[in-house]
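The chain that follows stands alone, in the form predicted alone, written as structure tokens.
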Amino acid sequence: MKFHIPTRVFFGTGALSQASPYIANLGIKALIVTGRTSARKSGALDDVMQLLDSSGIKWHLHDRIGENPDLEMVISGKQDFLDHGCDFVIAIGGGSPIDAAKAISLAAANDLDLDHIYDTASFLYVFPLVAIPTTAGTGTEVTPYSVLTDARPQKKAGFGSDLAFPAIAVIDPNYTISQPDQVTLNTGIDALSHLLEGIYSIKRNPLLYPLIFEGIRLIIENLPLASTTPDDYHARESLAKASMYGGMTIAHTSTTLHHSIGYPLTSVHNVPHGLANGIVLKPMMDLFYPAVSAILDRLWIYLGINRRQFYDWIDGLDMKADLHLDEEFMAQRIPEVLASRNMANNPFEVTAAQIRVIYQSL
């Protein structure tokens, strides 16, 4: 058993102020990577610009990262980084800006072109990255992964490298309060998926079980409240903590079929990533339960519920997606799922027929 997280984490109200001396030592000019709106609405962007200005650090804003960032966005960010003489990156937002920023830093440091962004053998250097999440879901602020879309084959896939770990994570739950209710729900379910996959994965690590069990408890007790009462700080803090626990978990265990089966739903049908994970929560647990029943039974004891009650809780979230998965989708996407690297982490070999059954149930 082992545990390794090289990211320096600052958590709670005022986390950015606590991190400021460390950020000031990263470089002389930052590329701030964001989407169009969430960094501004959360207040994080203003706080970061004020901190950099007061520290005498120059910066350039790159606010062109969209949902499900693609490789072209990474190359655009790389060019902006180089053109403006930056030497470190600050990413503000949900998983999309932070994942894109990881790839931008690596692409700039290693002069990667469009065809080599997934080629981890080409990763020799990295520019420091500060990750400031405005959602509580991906946990990417403490993982070595970046999930991107290659628009050419309409494929969503990720890479993992220790170089992709952010140098600093600034997790202030106040920055998540401005998120819409549906985003809060979807991202919370993404964190729940990460925690459960820490149990499903063949790389499961007993050192992580306390984080996994507590993270799941925090989500069950606080996600419905945060989705309907967005300014409840305790609920937001609990979800931010659970998301961080989920990120720490998959940094060691990686993800499984649970994520692989959801990627085509996002890349082809534009189902938000967390929702794609959510609508397969029950089929995934039904599939994997026989292989990990001992651990899940310990989880139910910790939570004081049983599997049926957990399923009732999922049903109460009313997660739905309008899907029409025809034979063409099955023929193209099932082989894609089977070929994904995450499949090596399943607790047993999953067949095409089992994947088809799950897709047909949606």
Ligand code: NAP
Given for the second form:
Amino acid sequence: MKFHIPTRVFFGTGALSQASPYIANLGIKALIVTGRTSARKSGALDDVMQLLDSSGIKWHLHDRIGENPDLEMVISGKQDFLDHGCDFVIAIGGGSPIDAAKAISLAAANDLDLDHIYDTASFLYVFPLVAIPTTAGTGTEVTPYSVLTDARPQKKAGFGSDLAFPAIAVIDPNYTISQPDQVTLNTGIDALSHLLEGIYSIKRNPLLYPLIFEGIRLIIENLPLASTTPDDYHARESLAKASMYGGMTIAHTSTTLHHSIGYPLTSVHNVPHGLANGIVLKPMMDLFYPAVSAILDRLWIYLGINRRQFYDWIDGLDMKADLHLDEEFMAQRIPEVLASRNMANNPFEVTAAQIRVIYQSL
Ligand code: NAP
Ligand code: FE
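Form predicted alone done; form predicted together with the named molecule now:
Below is the whole assembly, all chains and molecules, this chain first.
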């Protein structure tokens, strides 16, 4: 068993001020990587600019990362980083800008072109990254993963490298308050999936169980509230913590079929990542339960509910995507799921027929 998270985490209201002496030591010019709106709406961008200006650190803003970032976005960010003489990266946003920033930093440090962004064997260096999440879901601020889309085969896939761990994570739950309700819900479910996959994965590790159990409890108690009462700080703090626990979990266990089966729903049918995980939550638990029933039964005791009540809670979230997946999708995407990296972490051999049944039920 091992536990290793090399990221220096600052958590709570005022986390950015606490982190400022460490950020000021990272370099002389930051590339600030964001999506189009969330960094501004959350208030984090203003806070970061103010901090950098008052510390005498130069910066350049790259605010063009879209959802489910593709390799072209990474190359354009790398170019901006090099053209503007940057030496570290500050990513603000949901998982999309933070994942893109990880790849931008690696691409710039190792001069990677479009065809080598997944080529972890060529990663020798990295520029330090500060990750400032504005969603509470991916946990990417404490993971070594970056999930990108290769637009040519329209395929979503991740890479993992210890060099991709952010140097610093600044997790201020206030930055998540401006999320639209549906984003709060989808991202909370992504965190729940990560925590459950920490149980499903063959790399499961008892050192993580306290984080997993508590993270799931925090989500069950706070997700419905946060998505109806956006400015409830306690609920936001609880979800930000659960998301971080989920990230710390998958940093050790990786994800499983649960994530692999969701990726084509996102890349082909534009289903948001968390929702793609959410609509298969129950079938996934049905499938994995026999292999990990001892741990899941301990989880129910910890939560004070049974599996049926957990399913009722999921139903209460009313997650729907209204998909009708055709034969062309099945023929192309089931083999893609079977070949994905995360499938090595399932506790048993998953068949094409099992994946088909789940896709047909959506
Ligand atoms: P996201 O794609 O980063 O953002 C979703 C939407 O929410 C965007 O429109 C974004 O706006 C908006 N938004 C985010 N924060 C906001 C805020 N505070 N206020 C207002 N709007 C806000 O969503 P995400 O679910 O966090 O990230 C999903 C990505 O992360 C996927 O690509 C997924 O595969 C990946 N992921 C990575 C890991 C990992 O370990 N690396 C784990 C799980 C998932 P903008 O476009 O303006 O930013
Ligand atoms: Fe995820």
